[in-house]
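The data below hold one chain only, encoded as structure tokens and taken in the form predicted on its own.
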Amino acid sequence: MFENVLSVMIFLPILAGLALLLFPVGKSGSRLTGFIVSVIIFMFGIELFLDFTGNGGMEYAVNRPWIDSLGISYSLGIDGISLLVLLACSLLFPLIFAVYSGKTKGYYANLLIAQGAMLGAICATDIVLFYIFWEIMLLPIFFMIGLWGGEKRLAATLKITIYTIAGSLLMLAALVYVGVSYHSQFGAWSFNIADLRNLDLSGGFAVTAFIMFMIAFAIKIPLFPFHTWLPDAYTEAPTSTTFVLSAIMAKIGVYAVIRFVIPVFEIEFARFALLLSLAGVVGMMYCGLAAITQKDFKRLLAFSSASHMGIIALGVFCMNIQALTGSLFQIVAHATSTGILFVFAGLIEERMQTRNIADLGGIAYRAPIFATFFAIAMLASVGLPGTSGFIGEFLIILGAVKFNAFIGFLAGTALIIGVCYMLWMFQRLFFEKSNTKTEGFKDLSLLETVTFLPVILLILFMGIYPQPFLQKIEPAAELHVAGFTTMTVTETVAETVVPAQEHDTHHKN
């Protein structure tokens, strides 16, 4: 694999998207261009995954000075923390271009720009560079919801805009604080995470900056109670946009916590770990219960996605190897299962012109291939053994029990709630009596079957033989947890020793 493969993966889709906007290309040409570019990125992603050695450090690293006077660099790299997020972002986009036809060239252009920006955010190891890609990837989402969304798209766009701008401003302020702190401690500017992890931050400003970062990323995950933009945005967005939001963009929020927050704010993270874990579990339960009450199956999947993001976040907050490895594995497991469920939901809506669960039924009798694929993705989503969802959720629950038994118990209970509403939805959609609407439901075409089959096989392969994925992420997870534990213990010892010395001094006096 050549040296600048990450740069090519980032800028090829961005430049292709901009070219589609600038030049007179028809809808079919735009879709074909998007498909070809996404397949190229897909092939790069597969080769990068296969060649990845998994030694725990950064691979395919690129570091070029950009704004030297401020220590900002064009710095990229991939390790076990980011590998599976990048893999999910590379694998799933060809599916969107293959399945969804009839969109305008502007829509396909925005999809390409979003993919490039998300890959940039995943690969960036300079926090300013990450922030820039983070902001760029949000713009296409606004346009896709606002221009091509449902009837209530303007309200949904306004809500996600307010949330996102608030989060971005908080992140920017915290980022400036981190940079200034590094300059005051080391006499030079740097925003590279390899340097920032050497910072010694404490006091009220450090806590405030930590909270700012966490709110910014909690909005994107979304983590309870910052999830309220999600149901409207997921429901009103075009299905392929919902797919991008759920399958990939939400995962970047979790990834950013692991990559940038934990190494810089170890002590604050340890102090708030229990509270954050509770937020993850409460979010799982609240969104799970909200999903049960939904009559719109796309909205039900939206709450289901938010609930499952809670357990991924919980794995990060527990900060032990089992839970962190489970979260990293679950990122790609959830991206493939829930992502493809949203695509199937879009196909049902497109063919039946309704999202109301009560209007549907008996689809399995009319479309057995579609029902089988839907069932496999749904069972992976609820964590059935033999599917990808089981491995990640099992590791997270294991780590959660190790972290706090009560938290682990609540997380396990929330997962059972998820099984209930997903099976209930599947029963209503696929096995109750057909009606006039579902009588004519067409099964997947040969092209659609061939398009979905690799993702379905991946779901099963990851569930039956997860070792090739785990062995690439475990060394990085172990290094990450070891660094966090060492730093936390060191600080704890320091806090214990200093008061003891002060006590001895007073005693001698």
The other form holds:
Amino acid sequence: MFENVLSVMIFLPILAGLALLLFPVGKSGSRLTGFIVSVIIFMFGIELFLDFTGNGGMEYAVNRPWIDSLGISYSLGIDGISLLVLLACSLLFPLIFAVYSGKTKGYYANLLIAQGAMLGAICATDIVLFYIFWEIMLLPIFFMIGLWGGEKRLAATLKITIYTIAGSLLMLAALVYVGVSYHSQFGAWSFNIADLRNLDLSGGFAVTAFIMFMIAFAIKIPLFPFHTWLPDAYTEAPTSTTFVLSAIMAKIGVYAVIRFVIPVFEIEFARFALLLSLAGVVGMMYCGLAAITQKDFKRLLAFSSASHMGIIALGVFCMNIQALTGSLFQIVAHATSTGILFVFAGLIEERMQTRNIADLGGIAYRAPIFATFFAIAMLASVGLPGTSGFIGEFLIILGAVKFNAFIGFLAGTALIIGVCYMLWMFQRLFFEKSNTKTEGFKDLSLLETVTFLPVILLILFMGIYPQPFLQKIEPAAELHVAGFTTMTVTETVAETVVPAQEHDTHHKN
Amino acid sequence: MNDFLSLLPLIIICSGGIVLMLLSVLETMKTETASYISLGFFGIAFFIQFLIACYPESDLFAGTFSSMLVANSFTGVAGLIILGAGFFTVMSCHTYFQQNKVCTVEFYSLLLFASCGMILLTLARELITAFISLEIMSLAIYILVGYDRKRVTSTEALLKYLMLGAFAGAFFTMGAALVYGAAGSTRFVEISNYISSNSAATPLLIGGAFFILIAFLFKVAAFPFHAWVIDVYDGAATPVTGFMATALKAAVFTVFANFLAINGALQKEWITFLFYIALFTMFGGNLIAIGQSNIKRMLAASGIVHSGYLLIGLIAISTKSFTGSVIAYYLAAYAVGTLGIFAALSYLGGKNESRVSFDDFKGLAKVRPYSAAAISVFLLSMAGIPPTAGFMGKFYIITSAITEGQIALAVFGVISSILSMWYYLRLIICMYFNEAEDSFEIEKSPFAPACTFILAVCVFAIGLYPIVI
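Alongside the form predicted on its own that was just displayed, please also present the structure of the form predicted in complex with its partner chain.
Below, the chain from earlier opens the complete complex, with every other chain and molecule after it.
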């Protein structure tokens, strides 16, 4: 692969999106442009994945100074941690353009800009650059929900925007604090994560900064109790936006915790890990229970997605290699399964003009291919062995038990809730009574079948033979966890010394 | 020769003002011609200022002026902002006065005189010079605010501004007198020497600095001297409001920073005081802005909030190696966004400024997508969303605040920007998420729209290539 492939992947969709906005292009023309661009990105993504050597370090690294006086650089890179997130972000977009027609050109332009910004956030290794892409990511979402959303779109838009902007502005203050601390400790400015990991932060401000970072990412993931924007936004957004939000954007929140928070705030992270993993588990249970009671299947999927994000986040907070690898694997697994489920939900809504579970039933008799695909995606989502979801969730639960048996037990229990609502929903939608309303339900067309088939195959492939993926993640995850454990050990030693000294001085006084 | 070059923009602008004043007696002189002439003067002066903007610090004609005027890169950038603001204001005026026929040739002459006072103010390193330039600027601005004599709001704005502004001027003279009484000189260098050998906490110096600070705080509309700004901005013609909000603020903040940076001891004395002023300015401004339904009034209130951010920058200036780059950058970023939105309002406002409230701009994106997009860019820049200039400005302000140990202030600044999202987003929501009720007919003059789009590009250019820093 050529040298600047990451820059091309980031800016090609952004520029294409801006060009679509500026020039008079028709509906189908813009959809075609979007499709072509996303296919190009798709090719790059595949190529990148195959060429990736997986030795644990940064590959395809670019590092150019941007604002010298503050040490901000345009630096990009991909390692085992970001690889699968990048893959999810580049693989799934062609599908959106292929399936959804009938939106205006502004919508496709916004989708492209969102993709570019997300790729930027995934590739950035400079924290300021990351922040910039992170914020740009929100703008297309804002317009997509606000302009093309459902009936209560305005409230949903405001909710998600105010939530995420509040979070990210707090993060801005925190990241400036980190940069300034680096300057005062090393005498030079840098916002590059490779430098920042050498930082030694402690004290009240460090804890505050850590909490600010975590709030920003917790809102995006969304982690309990910062999830309240999610049901509204996911339900009101057009299906493809929900797809982007749940399949990719939420993952970037988890990814950012791994990439930027853990290396800088090892001590604080270790201190809060138990609390955070509890938040993850409670979120899983709460959202799972909420999902059972939903009457609207898109809302049900929204809660289910939030519930599964809880387990992915839990994997990160367990701080061991199994859980971290599981989380990174589950990021792709969840992106494919939940993403597909949302797309299917959108198809049902488009064909039946309703999202009410009670109105539907017996779809399986009319549309066997559709039902089969749906079933596979759903089973992957609940983690049936043989599907991609099993590998990830198994590794996470394994790591969780190792971390804290109680948390592991709770997480395992929460998974059962997932099976409950999913299977029940499937039964009500696809079997049960033969409904007169679903009489005319058309099965997937050939084009749609061909579009979805690769993703369904990927779900099965990842479940049966996960080695190629795990191989590429593990070295980087090991490096991450290794740096982390040595740091905590030395720090625990240091901590035991410090209070003793304080005590002494106090005594003398 | 360098001295002369540094002074040249000032001379050009001043002579431009005089030329236009003389030309205004001709009956054949049209206001449009006057606007072209002043565009020319602003353009040439801007170009020269651009060439000299990054010179190291030098006293201008040290012998003749006895170090009353000092030029450096900070004043250079401030001058650029003022001249740029002047240039774009003339462009918006050109369109604005086709819809609101109240203009005469003297208008442009006064605009040039005001800029002349502002540039002099940035160069001033002496209290009397500062006072004189402050008054040159203020007198011209008073007339510009009340230019539309038939409109009641305009006259009301003029009266308020004139009365209060005169008081502020009086405070400044009082302060200057007291400082002179303490330090025995009005030159900043001498005052600094005095503080170094004595204490900054003598009663005369405290009192003098207090009065001077009050005058500055009034001019930049900081709490608790912010009450005038809403009515004055609302009453003035839209381009004039844009000019006041940007150029005037840039000039006053420059001299404010220069004054505070006289000596570290002086700044230390006032840090706590300024801390609370900045805090109340940000949150007071936000509270006022949230309640507004008129866009100009909202922008006036958001201008107060931005003054608060700039005050954070002032608190965090390091007096040891003062370059002013953070303040200059923030001023530039703020000026680009504010000028842009006022330029857009000048051509979208309609006859006699008929479109003023949030509701009047409903559905603008459906009818005029490019204008709506440009306005959104400016609003996002003011809100500090990357990759715009406003984000970078805020980033530098927060960085400098944390570097100087003012972490609390940095956090309050961030919380204030979260609050400010409310009213910036509200306008975007009005423009995009509603159906158009108005056809947004405008006069066909290309100047203000061109100006809007140039500035929209500038927002990104300044944001992505922050050369000043």
